[in-house]
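In the form predicted on its own, a lone chain appears below as structure tokens.
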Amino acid sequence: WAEAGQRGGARVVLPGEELLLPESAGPNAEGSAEQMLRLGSIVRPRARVVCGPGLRRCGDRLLVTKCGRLRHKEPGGGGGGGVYWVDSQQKRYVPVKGDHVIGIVTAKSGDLFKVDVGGSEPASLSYLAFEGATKRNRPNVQVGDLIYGQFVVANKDMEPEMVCIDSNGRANGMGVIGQDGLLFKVTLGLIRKLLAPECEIIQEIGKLYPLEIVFGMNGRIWVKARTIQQTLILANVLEACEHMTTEQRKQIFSRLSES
């Protein structure tokens, strides 16, 4: 049984475990009392619980679906509830609706492109899912091209579907990525760390060389600097950041800036 009694707790959980949450019903509730959280009948209506990656709702229970550390983020206004998710270092990506990913076009099938996103099956991408695309004005997409897009359909019963436009029909940075540059893969945990607001690693890398960089939630990074040597250095630094302490990272960036 997994217990999350502290804010931002980092308890290790395993697949199949049932999540126990503290149910502080009010000021008279006992601080040590920990009861099974029933999503259908929460004591306080405001205590809304959101299941993030690694958790699955099964009836009125929360089940753990992958191994890792249990994380919790309280809602802005307080009042209990919040978001719970499992932070793990997995490499296999499971498509999630709304995620922005980097895919590789593997085939053309009628009006659809098949895109490898690193999941259990390829995603489909319509030729009309690009800004300004029409039946007469088709996008120039070839097999082997890199695509940056987002999922609009992603569940276990259907093939995932991608688009390269936002809700207003604009590309907003999505579409075919340039031919130059380097594509490499990292763990999903590192991607989430790099995409965090005000990430120190990204700020430090931006001071080294002028660069273009694209992050995909599926664990893929595309980076391009002025020279091949600079591009390889950036890729190696990003991969190594996952296993370095803050002090080690600062020493590496100091050496690179001096050279």
Second form
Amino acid sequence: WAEAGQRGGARVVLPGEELLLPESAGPNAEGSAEQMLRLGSIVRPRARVVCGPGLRRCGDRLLVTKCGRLRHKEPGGGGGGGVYWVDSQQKRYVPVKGDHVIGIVTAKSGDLFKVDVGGSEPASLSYLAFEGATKRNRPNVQVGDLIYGQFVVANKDMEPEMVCIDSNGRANGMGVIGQDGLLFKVTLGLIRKLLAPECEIIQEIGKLYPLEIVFGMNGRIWVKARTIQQTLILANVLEACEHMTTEQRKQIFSRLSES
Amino acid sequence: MAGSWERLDGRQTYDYRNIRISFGADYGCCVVELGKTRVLGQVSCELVSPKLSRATEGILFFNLELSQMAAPAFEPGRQSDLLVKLNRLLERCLRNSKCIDTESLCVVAGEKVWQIRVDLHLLNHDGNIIDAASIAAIVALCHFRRPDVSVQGDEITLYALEERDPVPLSIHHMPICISFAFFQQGTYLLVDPSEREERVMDGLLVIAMNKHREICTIQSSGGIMLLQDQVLRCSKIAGVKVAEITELIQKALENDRRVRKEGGKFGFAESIANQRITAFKMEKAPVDTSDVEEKAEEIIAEADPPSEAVSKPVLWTPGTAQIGEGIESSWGDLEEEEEGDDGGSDEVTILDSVKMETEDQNVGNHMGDDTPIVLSDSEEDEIIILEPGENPKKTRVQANSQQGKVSSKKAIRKKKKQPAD
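If the structure you just shared is the form predicted on its own, then what does the corresponding form predicted in complex with the partner chain look like?
So here's everything in the complex, that chain up top.
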């Protein structure tokens, strides 16, 4: 959920609030600045609004389910009324369809792998869900391996299912993550921040050392640099990025790049 | 990990994580943070009938609970093995060592004795629960005050807190558990394992000792075979660590006592900075970089969210701030020699206004004094400079606030000397 394109709103919402949005033009305007967002009723002239994480549709109202800041992204082109979501911070991951995550293979039973993704249940991964995998040509996945994949099924009623190929059948970077390196956990908000386009942290890190890095939306980061020491430095720096201000971070990076 | 062996957070083999002790408003309530592992301890007392077999002794009851917020693996009813093991170890450490004088808890022999109950709650699990829990238990016990009782003939008078000051427990010594994690069948040893290190360790050796170097409890789990000299070496290391931790505890208790006596503000609310929403602050991880000088400077730069929160100032009104518990470091004299040049002037002026309120023994000149004056919080900061290549048994017990910066600068100087030699 990119920060780009967001309206500069520092509106903090709490769970249980009904969403009031500025109604640009509506039959009931009467000069009132805000009006309850009604879905599917009179607002046919208004375009479709997408509600993202933290918002839930309840009948014809929008309710907030997480505490945080309300964000809005203007519609890209043409239709749509933009996207609204709540920027919140948490460490516990809840599987969401389409998310790319890093999982750890915990069990191998027949043709199914059980992958721990940090949620309440381990996700299942079929051995055929790898690029070029057939019944004869099984992928080389052992218990304890790291897997980068995405969810195809993730709802609160079933165990999540993940795959390591995209809809075209290509791996696209997914699959088993290589040897060595270090996996560590950060908060979900930090991951989203790091994955936002034009993230400075990533650019600065890239200038420091040559490295391989994989971000999982479940709060896991895998990083590998040439030496163990560099890997540890990167891991600690990324963990600390959560708490540092921009100046502190720039200081650290400049010091590291000097050495 | 072939070749070099490093800890994930950059510590050395015998390094402890930062220990932070803060007290609540009530007597007997404390929170101990060992790195990110957090334990809350609460002591309470009650008059009960004694056990029949021990009619003249009070009763001690210890209870450690692993809260579900401590780790995702902790669910109600699922953690019994670990829980039993920790509780048993804690009981042996504190009860069998007779650190509390139970005879003094007797009010009327055979009829009324004090039952002291220590409740420990694990709030966050980042490794080494037993150490943090034992520190929390002993700190809470030392901090606790029970109501005063007087016996006249058959009459027992229990004084309320307003009538007579409560009385501290009689504590003979302070046993503290030190954990050693072994890897690769006893080849490698780490002190104070973090959670990830605990997961991959082969075995654990816990030695409970007091500062008089008396071993109170020793337990080896994991089934590793340890050699005799390994165990002896561990006990020596434990002796050193316990001495440092005991000093830290004494200073924390002393600070809190002084604050309460002077009528300053105390309690958890004071030890958490205002206007900060931080459940966790990032400790200054000594990230090891290739250049040793860098290493020290990074320790300075990699600070907590607001860098001034390193000293955790609490802004009461504009111009008045308080760091920690509102008391002044009794090390004012010692700190004169530890001159740091980063005693920011803004911090000095803030400190000045607080000094007006609190008694000022040591720090003489106020304005214009750029010696870093640290109002340390509840635990005193003790910095022991790690000399690389020398005695590895020293440790940085607490790197906090100015002293952290100061000592790091000192470390720079010292370390600069080494390559030149």
